[in-house]
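Take a look at this single chain in structure tokens; it is the form predicted alone.
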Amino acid sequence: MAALQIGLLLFPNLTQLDLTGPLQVFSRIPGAKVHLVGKTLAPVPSDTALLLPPTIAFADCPQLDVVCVPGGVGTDDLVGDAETLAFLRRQAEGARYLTSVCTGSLVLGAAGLLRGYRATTHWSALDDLAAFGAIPDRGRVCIDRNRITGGGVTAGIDFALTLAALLADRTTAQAIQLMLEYNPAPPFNAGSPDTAPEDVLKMLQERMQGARKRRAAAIAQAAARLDAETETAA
């Protein structure tokens, strides 16, 4: 039986946990071959001190069964990166599942791959999905046909276990969860804007104002470009 080909996209300033959470799960799926896919094989800086080396470049990447795009501040640039968007469109033609974690869904959207699909992302970016014709969904993991998207950062593990059950079976996914001792018991009930203390939410929103403005500008440009490409193709 041919190996199950799973590819996670690497790009500068990605949020490493968006990547490494699903990577840990995917690597334990029997028969799976997991690729860290970059434009080249040059190491990619994450948004922390962690430097991430790709295992394969775009040009050498096989047809993937699963395409996964993590998120992070680097998606502001990625939604306008023609080479990356073209790679995703090519892979989408033969992939079984197109997936993302956090703001990675905005990149799928910029590639025109979420139009008419329900999708989720980090709570601070949820409204941005509509610019690409996606239907924002507040779920922690959103499944719409072969598009599976996870919410912000830590939701990547939930997303990956959900996908593991589809790729293998429920028992396999549960065994992976147990092996990872994924049994969340957070010290605070502040992991969602719905449950966080009002002053904490306000403080974080104020800190994020500059980043949200930059993302809004990037999304507007990417959406206009996608609309123009769609009109030209029609």
The other form holds:
Number of protein chains: 2
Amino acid sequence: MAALQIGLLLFPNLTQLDLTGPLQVFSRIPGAKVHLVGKTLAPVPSDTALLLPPTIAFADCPQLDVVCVPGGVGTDDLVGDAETLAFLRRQAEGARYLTSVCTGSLVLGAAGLLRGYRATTHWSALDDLAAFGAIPDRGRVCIDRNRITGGGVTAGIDFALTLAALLADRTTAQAIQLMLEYNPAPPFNAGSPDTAPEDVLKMLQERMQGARKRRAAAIAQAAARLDAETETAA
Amino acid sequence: MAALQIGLLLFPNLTQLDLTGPLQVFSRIPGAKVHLVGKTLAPVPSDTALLLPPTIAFADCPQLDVVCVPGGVGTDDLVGDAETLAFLRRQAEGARYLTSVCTGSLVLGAAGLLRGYRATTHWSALDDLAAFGAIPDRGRVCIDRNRITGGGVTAGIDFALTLAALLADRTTAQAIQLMLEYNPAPPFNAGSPDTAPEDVLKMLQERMQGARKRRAAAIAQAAARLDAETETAA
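Show the other one: the form predicted in complex with a further copy of the same chain, since we just had the form predicted alone.
Starting with the chain above, the whole complex follows.
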């Protein structure tokens, strides 16, 4: 049986749980070959103490059946990175599913791969999606044809189980869920802007102001570049 | 302000999400310095394609405030590893919290650090805890004095948020939860033996038979060694 080729993109300053949640689920899909794809094989810093060594470089990466782009502050740079966007466009031609977690969807967007597609992202970035012609969706997991996008960070686990059921079957996905004892019981009900205490949301929004401004600037630039490319191509 | 020293143990064949869930949460605690502690600095293979480079070796590790042992099939070897057990006992003398995720609690048990303590682990390993004098607890997160243990794999996120509230405060833990959009919505209700469809549970139990036998043998040996050491010391 030909392996199911699943590739997760590595890049500097990704939020490591965006990557490692889906990685855990994908690795338990029978017949799946999971790649951690970097520009080169040089280990990549995450947003934590964990350094992430790629298993394969862009140049050697086979055609993937599933492309998954995690998120994190590193996507501010990635939306303007021509080499990465070209890699994603090339892979998109033959991939069965183009997927993302968190702000990874902004990178798919910057590559022009979400035009006219519903997509989700981290709650703080939903408004940024429209710049790339995507239709922001508040779902935790958003499926539109072969684009499957997950919300912020931990939504990657729900996204990956959803995809596992599509790639294998429901029983396989449930067995993975049981093996990972994914029977969540958060100690607080603060995981969404709709449920978090008001002071917590306010504190976080104030703390994120600088980061959101930097993201908005990066998105504006990337969207302008994408529009210019599209006009040139038309 | 002196940093809060948090150390997560790295060892071959750990289940990477046992580690990376808590790592994500701990890394967002203000003032926390998070270490990935290996026997040496050599990168350690996980149960997935992800290789895990330690940030510090046993010999150079400062006294930790929090010791956290993740789980995975690698704990079969770890419960018999004198160097690791000695490291944990040494750290236990000055640590504020001794913690674990999944079968990591079996390693704390093998080090003699759970005698008379309630503790939890992966659902498939609950019965193994008693061999080390621990009192098995079916909670997803179990707190008994300064021992805090989490259930299987994804329970590490609930465990870590619980601990974040103890180390910092409730507001800080809630802000981390909101930042990580931890508002779980599993696509299936199969995350516990109590809720999983019967055929899924049965399939998994059959598939795990070999692994459970190997674990039982490792635990029996480790418990005998611990009892012998205790008698010698008495």
